[in-house]
Every structure is written in structure tokens, then in C-alpha cells.
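A single chain comes next, written as C-alpha cells; it is the form predicted on its own.
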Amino acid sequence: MNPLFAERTKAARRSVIRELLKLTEQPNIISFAGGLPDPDTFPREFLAQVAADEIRNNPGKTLQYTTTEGKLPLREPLSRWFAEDGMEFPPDHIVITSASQQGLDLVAKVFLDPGDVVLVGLPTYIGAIQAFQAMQAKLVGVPLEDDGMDLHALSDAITTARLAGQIPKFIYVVPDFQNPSGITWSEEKRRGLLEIASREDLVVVEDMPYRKLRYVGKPVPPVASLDEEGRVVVLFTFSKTLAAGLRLGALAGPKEIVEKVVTMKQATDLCTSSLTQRLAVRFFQEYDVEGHMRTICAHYRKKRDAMLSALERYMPKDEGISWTKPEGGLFLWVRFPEHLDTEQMLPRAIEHKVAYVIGAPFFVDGKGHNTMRLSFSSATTEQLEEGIRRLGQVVEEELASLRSPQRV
């Protein structure tokens, strides 16, 4: 049977995170692995009432096919929501997607031929890596600094690719509270990114699943709001702001790109669920959206603060151990000395009933073995305290083992 599979299928690999989540289902494990939003943030009573009403009283719009572009009553408030953030995307420049992961898949299908180059961060989101590699693209990693990509390295990477006869197509970025690192790009870096994209005639794919989840600090303008040439594609999801299980998101960008996306989407799923779109329409029409966002941000800020406080108390003070202090989002990133491998340490962590995501899969250059991603979103504050205490003990034991001459 194997010879019948397409080459892209043979090369595909499962998500390390999704596979790890199976392991963390063991009893009593405190997991910081999956970036799952807290179900307590879902407006479930509102959604239950609206879903019942829509199904009973509006079946023609709720249970029927809809347009590939998505329902206009949803694209219109999304357009206004984007405009509040400085992004001018009229409704006909927006496509409703099955969350932002479908947006990544559609962007890959629209732009990538086998061997084309995509520039990504080191580290970057695993779901993006999967989507781009499925189209047999060559992913070139660019180091991340505390305030965004190393733009000199980005320029060098583009030049190197062209000299090798490769075709760079786009630069993929998550500028706000990046998954996995938690960093936020400075405005200077965002403007510099656009300058490079303009000079090199590349598209920028700006993924913003966490932008609405800011807990401290002042918002930085989206890359798309600074774009004067129409070369930025924005991906958005309702997974973190409404409910992940709705699988609802949006792609916005220049009309020329959006038209190609619609064509690819027609071949993929015809249209996104009418039911979930109608729930989102009612969310914008009837719910206190801004109040909801304030509540969510206060909820997650408390958890972020609890994890950061616990790390200060329980993580060993050895040189080479550090972590990011994200201004929003769901993740922070921990670095260890080069000789500590977080994948090798994971069985010890599972023994101590605590789990994390190893850092290496977020790197397209094979590095990152001394890093991990921690999510504070779904654990309780009590679990955050106890889980980080356990993790600190795991790290202490691992470092002691590495110092021991008996270590094989």
C-alpha cells in the first residue's frame, strides 16, 4: 500500500503536542503541555440558548449550506473589529475559516509549490510547520530575539535561498505573544519586516490567535495596520476568545489573495459550518463582547502571574536557566543550559506527575533541545503552584544527574 501514498503523505509527521496530550491523560498529572483555553472562559449558557434558538427557529440559515466566503453578518462585525485595531479589511476581503489552522492550510495551498521557501521564526508554531511541510515547502528558520525576528538574519536567509536557486514566497510571523515563545514584536521590528517584504516582494502571513489576550503593557500596532502595499495576510481565530470547539476563524487580506483562497476553500470543504457562524453572529449582536474580553484577560492574567511567581520560587537558580515573561497569550518559554535535553528529561517529569512540551519540534533547524514550552491556560492556580514545584524538583534532579560521573 505504501507506494500508493503521495510523497507529501509519506513525509508528513504527527503533531508532537497532540501525541504528548495522550501521555498526559494519566491520572494525577498536572499538564502544562497543551495550549487549551480554559473552559471556564466559554460563554456556554449563552451559546446553549442561542444554538437551541437558531436550530429551532432559523434552520434555513443555521442547518443549510452557506457561501464559501462565509456569512456576511459575521464578516461585517469582524471587519469593524479589525478596524478598531487599525486594520482596514472590508467584508469582501475576509473569508470565514474552520479556525486559523485552516487559514494556514489555505495559505500554503495558494502560495506553495514543492521546494518553495517559507521563512519562519526559531522557534515557531508547530501547526504552521505541519501545514507548510504538507505542501512540501522548504522551511528556513530565522532566530527570534526578545523583540522579534533578527531582521539581519532574515535578509541573509532570503539572499541565501535565492542564490541557491530557491523561491521564497512568504514570511510567517506571530508578532503578539508568540506560540511558543510568548514574545511580542516591537513596532520597529514590525516596520522593518514590512520593509524587507517590500524590497524582496514577499507576502507576510500574520497569525494573531492571541492578540486580544493582552494582560499588561501597551498594544503594538498589528503588522497589517502598518502595511501600505497590500502584502499582509491576517489569520484570526475565535478559539481563544469564544470557544475552541466551534472551530471558527477568519482569513483577511488583499482581494487578489482572498479570491484565490476562496477557490482553494471550495475544494476543501465548500463552506465553514453555518451553525457555528450563526453562533458567532449572535455573539457580536447580543453579547457584551468587550466585557467578555476584559473578563477573559483578567482570568488568564491571574494564571500567568501565578506561574511566573512559582517559577521564581521553585526553579533552580543555576546559570543558563531563564524564561520569558509574556505580556499576554497562553504560553511562556523556558531555556536551560545546553547540556540539558528536555526530551530526555520528560520521563522523569512524568514520574513526578507533571508534563510540558519539549522545545525541539518548534525549531525547523534541529535545535532547541534545551528548551520547553509551558502553558498556564487550563490549569488552576493551585495546580500551577504544585506543578511548577514538581517541575523545579525534576530540573534539580536532572541537573544533578548530568553532573554525576555515573550518568551514562
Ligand SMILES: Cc1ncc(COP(=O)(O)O)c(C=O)c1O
Given for the second form:
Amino acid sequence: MNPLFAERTKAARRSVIRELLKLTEQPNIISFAGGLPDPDTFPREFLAQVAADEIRNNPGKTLQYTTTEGKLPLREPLSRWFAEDGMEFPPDHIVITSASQQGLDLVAKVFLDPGDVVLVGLPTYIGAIQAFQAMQAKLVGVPLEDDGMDLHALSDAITTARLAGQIPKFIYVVPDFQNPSGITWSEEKRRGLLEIASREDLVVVEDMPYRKLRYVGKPVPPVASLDEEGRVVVLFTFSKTLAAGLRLGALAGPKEIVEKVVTMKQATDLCTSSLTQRLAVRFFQEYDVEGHMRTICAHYRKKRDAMLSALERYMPKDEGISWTKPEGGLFLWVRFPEHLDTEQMLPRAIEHKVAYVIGAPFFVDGKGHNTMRLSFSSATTEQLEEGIRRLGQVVEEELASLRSPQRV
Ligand SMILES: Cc1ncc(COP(=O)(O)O)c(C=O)c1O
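If the one shown is the form predicted on its own, what is the structure of the form predicted in complex with the named molecule?
Up next: the whole complex, starting with the chain shown before.
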């Protein structure tokens, strides 16, 4: 059978993280590994009521196919939501997608031929790596600094790719509270990114699943709101603000791109679920959306604060250990001295009943072995405290064993 598989499936690898997550699903483990939103934030009573009502009383709109672009009564409030954030996308520049992972798949299908170059952060979101690699693209990593990509390195990477005869197509960024690092780009870097994209005639794919989850500090304008040339494609999702299981999101961008996306989506799934679109329409019409966002942010903020405060107290103070202090989102990122390998340390963590995600799979250049991602979304504040206490001990033991391997 194997010779029958397409080249792209032969090269595809299952996510290492999914394999490792199985390890962490043991009883009593406090896990900071999964990146799932907290189900307590899903408005389940409201969803249950409107789902029953829609299915009983509105079957023509709820149980039937809908257009590939998605329902207009959903694209309209989304368009207003974008506008409040400075992004001008009229409803006909918006396609409803089966959440943002489908947006990633569709931009990959629209832009990428085998061997084309996509520029991504070091680190970057694994689902994006998978979507782009499925189109046999070449992913080129650009280091992320505390305020966004190293723009000199970005320019150099584009030049190097062109000199090698490769064709760069787009730059993929998650400028707000990135998964995995929690980093937010400064406005200066967002403008710099657009300058480079303009000079090099590239598209920017701005993935913003966490943008609405800001707990402290002032919002930085989305890259799309600063774009005067129509070269930014935005990926939006309801996964973190309504419910991930609805599999609902949107792609917005210049008309020319959106039309291509719609054509590709027809081949993929004809349309996104009518039922979940109707639930989101009713969410905008009847729910206190702003109040809901405030509640979710307050909920996650407490968890973020608990994790940061526990890290201050329990993480060894050795040189080379540092972590990001995200102003929103669900993740923070810990760096260790070069000689500490978080994959090698994982069995020790499991022994101590705490879990994290190793950093290396988020790097397309094979590095990042001394990093880890911690998610504060699902644990209780007590578990955050206890889990980080355990993790601090794990790191301390690991560093001791690296100093004198024979003793431990
Ligand atoms: C940066 C980023 N993009 C896209 C996704 C995909 O999410 P969904 O398909 O649920 O919108 C995630 C999920 O964690 C993410 O972190």
C-alpha cells in the first residue's frame, strides 16, 4: 500500500505532542501540557437552549446546507467586531470556516506549491507547521524576540530563500499572546513586518485566536488594521471565546484572496456546519457578548497570575532560566540553560506527577530542546500552585543531575 500514498502524506508526521500528551493523561498528574480552553468558560446553558430551539423551530436554516461563504447574519456582526478593532472587512471579505485550523489549511491550499517558502516564528504553532507542510512547503524559521520577530533576520531569510531560487509566499504570525510563547508583538514591529511584506510583495497571515483574551496592558493594533495595501489575511476563531467544539471561525482578507479561499473550501467541505453558525448568530443577537468576554478574561487572569507568582517562588534562580509574562492568551514559555533538555527531563516530571509540553516541536529549525510551554488554562489555582512547586523541584533535580550525573 505504501507506494500508493501521495508524497505529502509520506512526509507527514503525527504530532509529537499528541503522542507525549498520552503520557500525561495519567491519574493525579497536574498537567500544564494541553492547550485546551477551560470548559467552564463555555456558555453551555445558553448553547443548549438555542440549539434545541434552532433544531425544533428553524430546521431549514439549521439542519440544511448553507453557502460556502457562511451565513450573512454571522458575517455581519463579525465584520462589526473586526471594525471595532480597526480592521475593515465588509461581510463579503469574510468566509466562515470550521475554526482557524481550517483557515490555515485553506491559505496553504491557496498559496503553496511544493517547495514554496513560508516564514514562521521560532517557535511557532504546531498546527500551522502541519498545515503548511501538508502542501510540501519549506518552512523557514525566524527568531522571535520579546516584542515580535527579529525583523533583520526576517529580511535576511527572504533574501536567502530568493537567492536559493525558492519562492517565498507568506509570513505566518500570531502577534497576540502567541501559541506557544505568549509573546505579543509591539506596534513598531507590526509596522516593520508590513514594510517588509510590501517591499518583498508577500502576504501576511495573521492568526489571532487569543486576541480577545487580554488580561493586562493595552491592546496593540492588529497587523491587518495597519495594512494599507490589502496584503493581510486574518484568521479568527470562536474556539477560545465561545466553545472549541463548535469548530467555528472565520477567514477575512482582500476580496481576491477570499474568492480563492471559497473555491478551495467548496472542495474541502462545501460549507461549515449550519447548526453551529446559527448558534453563533444567536450568541451575537442575544448574549451579553462583552460581559462574557470580561468574565472569561477575569477567569484566565487569575490563573495566569497564579502561575506567574508560583514560578517566581518555586523555579530555581539559576542563570539561564527565564519565562515570558504574557498579557493574555493561555500559555507561557520557559527557557532553560542550553544543556537542559526538556524531553529528557519529562520522565522525571511524570514521576513527580506534573506535565508540560516540550519546546522542540514548535521549532522548524530542529532547536528549542531547552524550552517548554506551560498552559495555565485548565488547572485550578490550587493545582497551579502545587504543579509549579513540583516542576521547580523537577528542574532543581535535573540541574543537579546534569552537574554530577553519577550521583543521581
Ligand atoms: C495559534 C493557533 N492557531 C490556530 C489554532 C486552531 O484552533 P481552532 O481550529 O480551534 O480555531 C490554535 C489552537 O490552539 C492556535 O493556538
